[in-house]
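Here's a solo chain for you in structure tokens, the form predicted on its own.
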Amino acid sequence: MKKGFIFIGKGGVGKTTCSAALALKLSDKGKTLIASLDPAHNLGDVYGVELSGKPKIIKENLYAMEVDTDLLTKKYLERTVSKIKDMYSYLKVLNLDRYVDSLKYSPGIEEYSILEGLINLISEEYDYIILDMPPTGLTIKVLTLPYTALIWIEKLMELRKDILGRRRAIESITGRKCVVIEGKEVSIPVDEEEDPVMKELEDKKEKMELVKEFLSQKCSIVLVTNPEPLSLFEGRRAIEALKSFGLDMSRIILNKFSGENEVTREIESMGEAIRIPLLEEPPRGVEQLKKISEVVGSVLN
């Protein structure tokens, strides 16, 4: 069964370094992909190589990539606009262009586009998939989106079924309705099997259920934090938010540990914390990452 690890945490806590070290460890067990979804990429810097949006081999069984989230958003918008215009072509008289062109400014577009990128990644043929996520706030929205989206999708499907039912009732009295668009006669769909809107909703539902299954059954979420108050507060909020959706938030990496204090004790009370000592220089390259890969690998237990 494919296994995933999602690394989250406040910017600058070392989640990229920790995720890169775990990927190194897992590559000894099977084919491993590590992907950065953080717009401020530094995964390539950690491995000491130049990365792009396509997987690059780092060593045997280890592949790394940096996903271009701006490009993800652009492509997501292009697909969405195209689908809306196709599905509602019979409503051209209403001039939908202004509406669909404003989608780029709509709340949630960035989250949906990153989620689609995540869907593409978990569909790849790897034994292990490791995701280095954006800063905590955006990550929480992305990871909880499948759960909230499924509620809306199911409601929209109910409404769409009702609309199609009313159309069938009208058709039984007046006959099949058609409109002429650019010289072509187009019939207005009345059955679920032929309705492009229902097909799109079913496709979205299938994708959201795929991510939900991955997150809840095949994935471990690892919080990386530092022994300082701001990291503690942000980490606690992340744990509370994701636990409310039933996600396992018991794995914590306490990075840059230099001694026990009130903050470290509070962090370790939130879950199974793994201590990584404060290093003089952050590890760079495969050989240096090996030094902490065994410690980070403790999250596998």
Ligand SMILES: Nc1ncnc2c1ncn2[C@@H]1O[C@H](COP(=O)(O)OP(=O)(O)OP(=O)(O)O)[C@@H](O)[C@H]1O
Second form
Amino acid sequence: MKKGFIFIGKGGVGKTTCSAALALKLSDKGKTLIASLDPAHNLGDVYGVELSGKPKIIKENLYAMEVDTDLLTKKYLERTVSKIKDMYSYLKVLNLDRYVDSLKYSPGIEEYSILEGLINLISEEYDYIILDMPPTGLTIKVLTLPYTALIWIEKLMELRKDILGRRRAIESITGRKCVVIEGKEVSIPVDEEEDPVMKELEDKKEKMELVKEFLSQKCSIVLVTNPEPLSLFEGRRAIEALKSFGLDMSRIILNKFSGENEVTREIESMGEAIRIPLLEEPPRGVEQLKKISEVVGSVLN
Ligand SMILES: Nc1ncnc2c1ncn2[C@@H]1O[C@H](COP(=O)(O)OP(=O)(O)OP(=O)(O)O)[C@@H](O)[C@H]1O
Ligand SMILES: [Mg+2]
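The structure above corresponds to the form predicted on its own; please give the structure of the form predicted together with this ligand next.
What follows is the whole complex; the chain from before opens it.
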């Protein structure tokens, strides 16, 4: 993949509209995928077509899809539960099935499944990928999750190494590679290479590093704001939050522009801004989106 784009900003500022318009422009240059990772999709409404979890061709070189994040959550939980059961098959007390249903409402799950969707997409064979994201708060959590997750994963790997070291010490004293639990002999891994928990942590680490590389080296993050104070304030906070993780906002789109004022001047003082006029009709469908795709395309310059 050559490049990815993520538009962030307050609810309703025009992220989906700008993403859809940029996708049109990019499809003139190469094979382009636009994917909505917003659980409240409206990408299909903006193109005026029905979309699903599978890429649909909109025009030559342009594919669009709406990722089913609920399905991703369900699959993620099922996979996690089955892995835990495999790893700890000797712990009969772990009756996880009871919790699966409630786990889908647990904090962090939505962010995790959106991130999972992002990971699946960045390994796809496209020249350009545009990710239509949910409003600022949730998007910031998703984009910063790999950074916080890596800190945790590295800590957990250290702990695991410690546990395996102790197991090896016990094994050298007892001379036994197995323990007997409820009359059954269960082998307990002592080496990193054969330990499924370590393997799981290594896989997770690799995935998170892939996202980190995508976000910091291959992706442009574009702030979309309207000429009104609340979207400016939220945009400013988003820039600060991303900066604290070393991520940079490459451009600003000042959408629904209808004349200079104090707020527009403030926005334009924050960085190079592209003005998109407030159109009489909300732009829907390929033909109408073309009206703004050239201007939105200047994020590429
Ligand atoms: N330049 C514009 N002129 C007129 N209407 C616009 C313009 N840009 C976007 N709109 C309209 O504003 C509304 C919100 O746009 P859009 O859905 O793209 O925002 P969003 O940031 O993706 O919202 P959400 O956060 O809910 O996903 C839509 O009705 C859209 O058609
Ligand atoms: Mg949207």
